[in-house]
Partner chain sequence: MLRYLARRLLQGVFVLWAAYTLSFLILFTLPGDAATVAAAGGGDASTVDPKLVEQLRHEYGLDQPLWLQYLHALGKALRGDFGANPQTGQPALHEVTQVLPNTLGLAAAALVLAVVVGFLLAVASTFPRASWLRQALGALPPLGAAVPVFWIGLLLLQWFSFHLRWFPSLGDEGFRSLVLPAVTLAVPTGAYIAQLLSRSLRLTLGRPYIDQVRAKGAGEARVHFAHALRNAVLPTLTMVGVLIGNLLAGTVVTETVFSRTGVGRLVVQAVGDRDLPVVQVVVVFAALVFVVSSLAVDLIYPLIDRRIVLGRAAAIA
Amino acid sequence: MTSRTSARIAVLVAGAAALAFALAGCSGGSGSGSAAGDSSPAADKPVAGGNLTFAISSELGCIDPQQIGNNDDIAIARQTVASLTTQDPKTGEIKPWLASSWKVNDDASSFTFTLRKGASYSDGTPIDAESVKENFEGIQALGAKATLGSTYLSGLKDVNVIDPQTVQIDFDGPSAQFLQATSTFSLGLVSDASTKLSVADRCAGKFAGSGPFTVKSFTPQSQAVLAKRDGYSWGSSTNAHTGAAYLDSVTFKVVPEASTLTGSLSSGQIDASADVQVTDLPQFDGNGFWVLNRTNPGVVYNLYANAKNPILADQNVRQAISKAIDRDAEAKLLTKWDKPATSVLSSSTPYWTDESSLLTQDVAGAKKLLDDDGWKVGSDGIREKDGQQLSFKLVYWQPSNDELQLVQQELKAIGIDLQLKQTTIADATATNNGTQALSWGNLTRADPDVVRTVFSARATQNNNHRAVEPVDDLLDQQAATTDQKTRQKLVDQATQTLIKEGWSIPVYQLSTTIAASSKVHDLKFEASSRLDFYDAWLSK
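Structure for the chain I just gave, only that chain, in the form predicted on its own, please.
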């Protein structure tokens, strides 16, 4: 993935299924400048019609919502599927969409959804309980190819069709995260026939979705054109209108070169993008354009230490790395809205607590930890012990050069040599076989269970390659309770432990910034910071 605005990228780190992820605004007809929020403010009455052209910087060749994890692919696919529920971006509350109501048993192991009547897939077949069953069992069958959905359905035991409008989903244990998962694109619904398509055909957009747009054409690495679906009347309860989308179509153009993208937006060849370079954003902050920024929920950008590395197995070394980092300085390298990491979770994530007191730069403290461990400063300024230098290599694909180079300088100041190598996402994924000393990334999701996904030694990712420790019990327990106070306490205990033990070395919070022409209105973000074009419209 080659997105240029660092604040836009969200990454699923490490693990065989590693892929990327990530994503508010202002505007008005006058191009009134920037603002934080969840959508561009509407001006006047929405107008139906027109094509909105949105530039993306990369596209990996797949737009099946149940398989993808890349931000740009998600921007396309999210528009084609509806979900059982939706999540309020301001409160985090789960609200109705295709399901009009639901019940959850006491231990959060069984979920019963009542489906709204009259909704259908774009091939005309009804969205009923049987099709929910086909979808969820299909995602389970996709396994690792369903990068996110397979983790959301981990422990799925049975999907029972009670009647055409009622479906019961049972897990083999508590799964408190599942209700939020039903609001995501990863569990968005496609028609029964589509669940039986080949993986390749689904990636090529040949599926019939449940959302407000359908795939009109898709040319990998070039563009995707989505067409408004006539008759769509089941917009989510967090959207501003019902009925069909206002836009006739949305064209997603791949524009990989940064200056070309900026020039295309300036000249009106494209209407909006979330990939404008940080240095170019000020020219779109007013003057007929608007800029919108939102902190992405989920796990912030972290350095992940590999426990199998004999040096990084030492907690003192991990803590020294964390103490060496000036997180405020890191955030200043990004947009004016970006913030330093204050916890494992970003501040827009439900159950976030400010743990910034644990993340203060302490160079003297870092040096003392290494001194106490017997690491002596060598003639080149790099510490050594038993004939081995304190040196690590970090292979990454994200556009994080400036940020990581600052980390490199900060570590060098305490005697650690950090060698950086940027490569492609494919190469980084292929080489991330569990032997890398350090890895780099984040994961976007508006539920605290994202911490378990990324850090648990019992999870597939296990980014630290750790053996099971007491913190894993805390992560499991938070996933097994729906009591808010209890869950808050468990999430806090887990995140504090991960920071104190140096398994999480948070650096900065990811955010996404949209730059758009003033003729673009009501372009929204979901709670998980995914783009939502359903309410969007263009001035005539």
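This one's a predicted model, so the numbers in the text were calculated from it and none came from an experiment. In this text, rigid core is short for the largest set of C-alphas that superpose within 1.5 Å between two forms. Positions refer to the first chain, counted from 1. Compared with the form predicted in complex with the partner chain:
- Each C-alpha goes to whichever rigid part superposes it better, and by this rule G365 and S273 end up in different parts for the motion between these two forms.
- Between the two rigid parts, the smaller one rotates 10° against the larger between these two forms, as C-alpha superposition shows.
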Second form
Amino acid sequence: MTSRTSARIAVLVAGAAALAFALAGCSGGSGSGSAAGDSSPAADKPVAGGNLTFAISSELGCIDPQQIGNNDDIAIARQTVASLTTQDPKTGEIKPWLASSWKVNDDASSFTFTLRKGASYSDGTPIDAESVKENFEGIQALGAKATLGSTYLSGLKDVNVIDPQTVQIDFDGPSAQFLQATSTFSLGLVSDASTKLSVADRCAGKFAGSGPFTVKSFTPQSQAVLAKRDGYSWGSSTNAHTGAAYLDSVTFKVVPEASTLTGSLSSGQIDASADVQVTDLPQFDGNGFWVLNRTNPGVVYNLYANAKNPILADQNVRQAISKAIDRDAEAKLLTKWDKPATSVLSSSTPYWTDESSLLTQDVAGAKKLLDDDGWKVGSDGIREKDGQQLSFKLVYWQPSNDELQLVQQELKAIGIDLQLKQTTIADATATNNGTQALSWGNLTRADPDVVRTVFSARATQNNNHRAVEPVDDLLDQQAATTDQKTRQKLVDQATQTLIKEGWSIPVYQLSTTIAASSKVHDLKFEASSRLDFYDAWLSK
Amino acid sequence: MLRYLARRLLQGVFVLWAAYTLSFLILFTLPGDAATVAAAGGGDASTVDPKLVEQLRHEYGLDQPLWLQYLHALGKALRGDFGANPQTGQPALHEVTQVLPNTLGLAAAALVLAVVVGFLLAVASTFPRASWLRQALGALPPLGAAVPVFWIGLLLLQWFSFHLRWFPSLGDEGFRSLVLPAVTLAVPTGAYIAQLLSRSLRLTLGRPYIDQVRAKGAGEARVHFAHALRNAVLPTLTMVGVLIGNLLAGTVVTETVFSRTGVGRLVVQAVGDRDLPVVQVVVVFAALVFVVSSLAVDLIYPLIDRRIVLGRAAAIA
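The form predicted in complex with the partner chain is what I want next, because the block you gave corresponds to the form predicted on its own; please supply it.
Following is the full complex, with the preceding chain placed first.
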């Protein structure tokens, strides 16, 4: 491995200039001399070459970007495809990538993209309008298997090839979210031949992608190796460079046991991971390592009340639950970078507005709401009304034990009995058949339309099991608005309503944390808090 | 002999069918199915679209009546088609056979290690004259059996991989990555063998015929290795099925701690994902191992002890 790596560097250096040679040699020397002192990952000029070993904790099942929804699989798949657009992680603005420009009609139902010239898939075929059509129709054909992509394309009517560089995409109705969706891995482009592969072959990484890395090998359960694509020159406008990736390869290794992962990182057997346990993170902060954290955009971790439950149909009870929660205390249970919920949307989501004044803890206020409703504190401290106890169960599978136990204590303090049961995803989703009083969850997406996906009574998910209310009109209207100011107003009104009426009880914001050795540089997050290895490089 | 073999074969087929059917029913009684897991998509989509689940359920044929699904699956399984992993689309048989050599390699290495260490410990705890030494050595097996495999693995990793850096902490390529997991897995099985063998050695050494051998002037080594061990080993051999079961169950933990691919980890994942095809392949395979190993033990028995004839051996086993 090392000899091949250095051979590649030699070729690259010979092809470039003597200056590059001096730089590569120089940073190689300083890197091996004092690795620990280099806490700022962007301090030096990037060096090409090397293999970065990255540990993931969940089993490798499928790495087809158009099918997957699991964070670890996404970390791999994201690197293999380029998208029509890219999203600025700082501003949330949608910018050019494979599409150099685009036009959206007034009600956001028709989108026309102009593709850049010269880009190709890794099998050599050009990235043209016809292949965009093949991709979107392919995702529609995948149907339920394309868990995320199919929702982004819901209502897709027609994909018209206007000319080889121009493609027009029409929806049945307004779909303002679609522009941001074109920046995600779910709508990342694969070659025409790849769209016709079997589900199994696509999952196993046999597709030809449009991104800076290609799948070199894939061993289920064990590892996936991505190789740099030579000749890639269409880096997104939100990245730091546009040519080929710096790393020769990235090896993703599955490490299911948390203490093995921590030990392997600290002993240098892996270079980085986003799955280090919260309690182990402090040992990687400095000390020859660095830590990077970013809040995931989208709907925060929140409690969904079921409108069909007679107790929770009462807005006062929902409000009381929300008022009982100390969100700052929740965030303190997590890493030092984690934040309390300040709205339904997390603070890294475009169109987020700080609604924390609606989310302050008010125990007296919570008690008063329940008193006013006739819930009397019983002998065991739990409130009762008409012989019924103020008690319900929450079944969840997410690793939120400490955080939910705190909620449990806080609810007990106002006379509500919350019973917690942690189980597997299969269990939790199967038992959540619409009769559960409360459920728990989040959804990552860097577009405010995610609120409609999760909360709208007109959407299939309808997590509150609500009947249609005025807030659903607000949610629909924001999906039909391209004017930024108007959309902002609609999103604000919708999120405020959801909080005030207790349909969303936000608790804390999910974040992703990378821990890496100090020889790893510029490993970044893109706008959806997905890992981006394109600018990353290793000091020698 | 032929009739005996035919009867055993028929029993074997019944065991395989029963294992297949039971695993089918058990996975069905668990809440949740492959469609809900696939729709949840792992980490992020903590909210599930019910329409999507229905669509997937239809695609996987999970909306059909139970008996129809069972007959359909059984018919295909008889032709060697156990179905595909609903999430990756890979044939289940392929997924299992792909990682099987890894697990077998690990289990075989651990078994050899366990047998060698188990024998040595058993002999060492009955052979020495000094009773304190025998007692001290005799206390090792219960200790080895009591310590959790998980903890042994982490301890070995901490010292030999993270600290001394002699062995890699991850993966399953080559001899170096086999050493620590094989040692880890060998500890409980080796302890078990040592316990069984030393108990039966002590019993055998107390038998009258051993006194006769001693009276004839045989040395302690001859008594041990030429006479006692031969008889004492039989009960241990009978337990081979249990030993193999121990090893296969142990691979789940060992493979997880050392990030190795293998059947143990695969099956845990498959149960969590309600991935019926993979679970069934593994269950049928495990049943097959038990059937074959117990038959092999029965066939080996008369070779070690010539007084045993096969008809009666079957009654014992």
